Amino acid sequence: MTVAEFLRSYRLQFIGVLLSLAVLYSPIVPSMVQWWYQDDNYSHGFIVPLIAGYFLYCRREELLNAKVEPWWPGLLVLLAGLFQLLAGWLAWEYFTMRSSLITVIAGILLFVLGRRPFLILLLPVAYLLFMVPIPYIVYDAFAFPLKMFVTKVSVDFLQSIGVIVMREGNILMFPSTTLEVADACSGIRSIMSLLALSVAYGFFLKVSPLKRLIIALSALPIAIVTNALRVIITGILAQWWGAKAAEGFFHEFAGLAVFGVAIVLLVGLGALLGRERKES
């Protein structure tokens, strides 16, 4: 029996599973969507389900023709996901509760449809992880060292071009003003958004798996370099025009401009790797 035949034969059961998941996660998913809206770090969460859905759409023919071979260890994965949900609920830990949805879906696919359909759906299911906000303790563990690194690199560059500036932690001290490199300038926000986009971008490119991995991992250096560029430009403006030049509209515009530059660099890298494939 293929997946298409299975869905026709067990349509009501399939709808029942979807409704059960909706009821089970009704207290959890809406709060996650609210988080996407309130926290700019996770605003990319809105497009993640859409991209995952498109991945599924692209593989629909292969999926519908795949053979259904229920795999009993999938039941263990399903139980592990439910235990993860229970543990997260008891500890009131949001990441554990929210990410359990992906584990539960993976368990259902393995147990009901088998390994082949699961492998076809692995990318869209795994991609959903990008919509889950990471715990703040993990966020801070990465954001703080990134912020200090971006600050140091920026100050070193500014001093190398003759700008008078001193650094104390994440504080930049100019003769006429003082600036703080905030978490938003650390690059962690860009890394999370760019990582989600770079994985999707790599999927659309017809390149080898290694080059797709390179494109995905490039989100890290691109985010750091572009955010260091943001701090450097802000520092130069603050040096010549005072702190007001680095606040308000310019600060918000600089954040958008830096993300635009990061997208251009990501697309450029993809085009370069894609061209190498054609030439070879």
Second form
Amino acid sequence: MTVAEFLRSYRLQFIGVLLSLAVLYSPIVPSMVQWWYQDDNYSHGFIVPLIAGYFLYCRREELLNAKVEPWWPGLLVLLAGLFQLLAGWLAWEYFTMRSSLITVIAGILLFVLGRRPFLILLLPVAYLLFMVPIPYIVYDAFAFPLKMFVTKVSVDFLQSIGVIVMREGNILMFPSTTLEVADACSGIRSIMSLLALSVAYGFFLKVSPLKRLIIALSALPIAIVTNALRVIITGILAQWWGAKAAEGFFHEFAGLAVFGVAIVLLVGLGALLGRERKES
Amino acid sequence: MNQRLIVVSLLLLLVASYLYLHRDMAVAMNRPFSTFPAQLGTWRMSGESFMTETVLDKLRPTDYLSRNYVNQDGKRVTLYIGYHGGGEQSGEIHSPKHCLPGSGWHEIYSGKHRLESDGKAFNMVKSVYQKDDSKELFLYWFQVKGKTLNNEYSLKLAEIVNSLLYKRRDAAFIRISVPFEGDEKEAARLGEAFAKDVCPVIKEYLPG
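Other form of same protein, the form predicted together with its partner chain, not the form predicted alone:
Below, the chain from earlier opens the complete complex, with every other chain and molecule after it.
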């Protein structure tokens, strides 16, 4: 029996599973969506399910024609997912609660449809992980050193081109003004969004798995470099214009421009890797 | 009929019904912090501060207290107590381990500490943080159902156990801070002396 036939034969029961899943996650998912809306670091949460849906759409033929071969160990994965949900619920730990949705879906797919359909759906399902905000403990653990690093690199560069600037922690001191490298400029915000994008982009490019991995991971250096660039440009402007350069509209605009540059770099890298492949 | 689909639905609904039935109750304090004494042993309250709306929105304590106390020599300590009663409206305790570095303080050292007061032992964390040139000694601990805990994991564990057994998730965070310039030992002595005076009083306010 193929997945298409399976869905046709057991349509009502399949809808029943979807409804049960919706009921189970109704206390959990809405607060996550609200989080995407409130926290600028997670605005990309909204497009993650859409991209996952598109991945699914791309492989729909393959999926519908795959053979259904139920695999009972999937039940253990499902139980593990439900246990994860309960543990997260009792501990009030959002990441554990929310990410259990992905484990539960994986368990259901393995248990009901089997390994072949599961492998086809692995990417769209795993991709959903990007929509779950990581715990702030983890976030801060990376954000702080990253912020220091970006500040240091930027100040070294500014000094080497003759800008008069001193650094104290993540504070930049110019003769006319002081600037603080905030969390937003540390690159961590861009890393989360860029990683979600670069994985999607890597998937769409017809390149080898290794190159896909390179493209996906390139999000890290790209985010750091572009954010250092942002701090450097702000620093140069601050020397000419004073504090105006780092405030209000310009600051917002710089954030968007930096993200734009990051995407250009990402696409450029993709094009480069893609071209090499054609030549060989 | 596909038995597997039925089994999956039943499992999901079973867990869902547990989630719906298992809600933590909000636990009230014995007395509100507004009645917290202004005189504690030889310590006299010298000021009180209040959090801004933004901070309150983020932290969502059920009740909190943030006061300065001075001793006879005019030495100052700051006391913060945040009580989180559990339930829908209550926020989580934010550990200084994550909060302080986030606001520019970096840890110089941090270790476990035990203090005797009123014939009982209190577990706490003793730590020193620095921001720019100012140093501050912190004594802090978490208090859950009358027990004092000095690490985030035992706090989490206590919360899970209490939620599972008693449907309650109330916990308090207590922090005593002493700003100092050179003499760390003196700061520690002040902090501990204050802790000894305040510990028995705090107990009267928090639910057991």
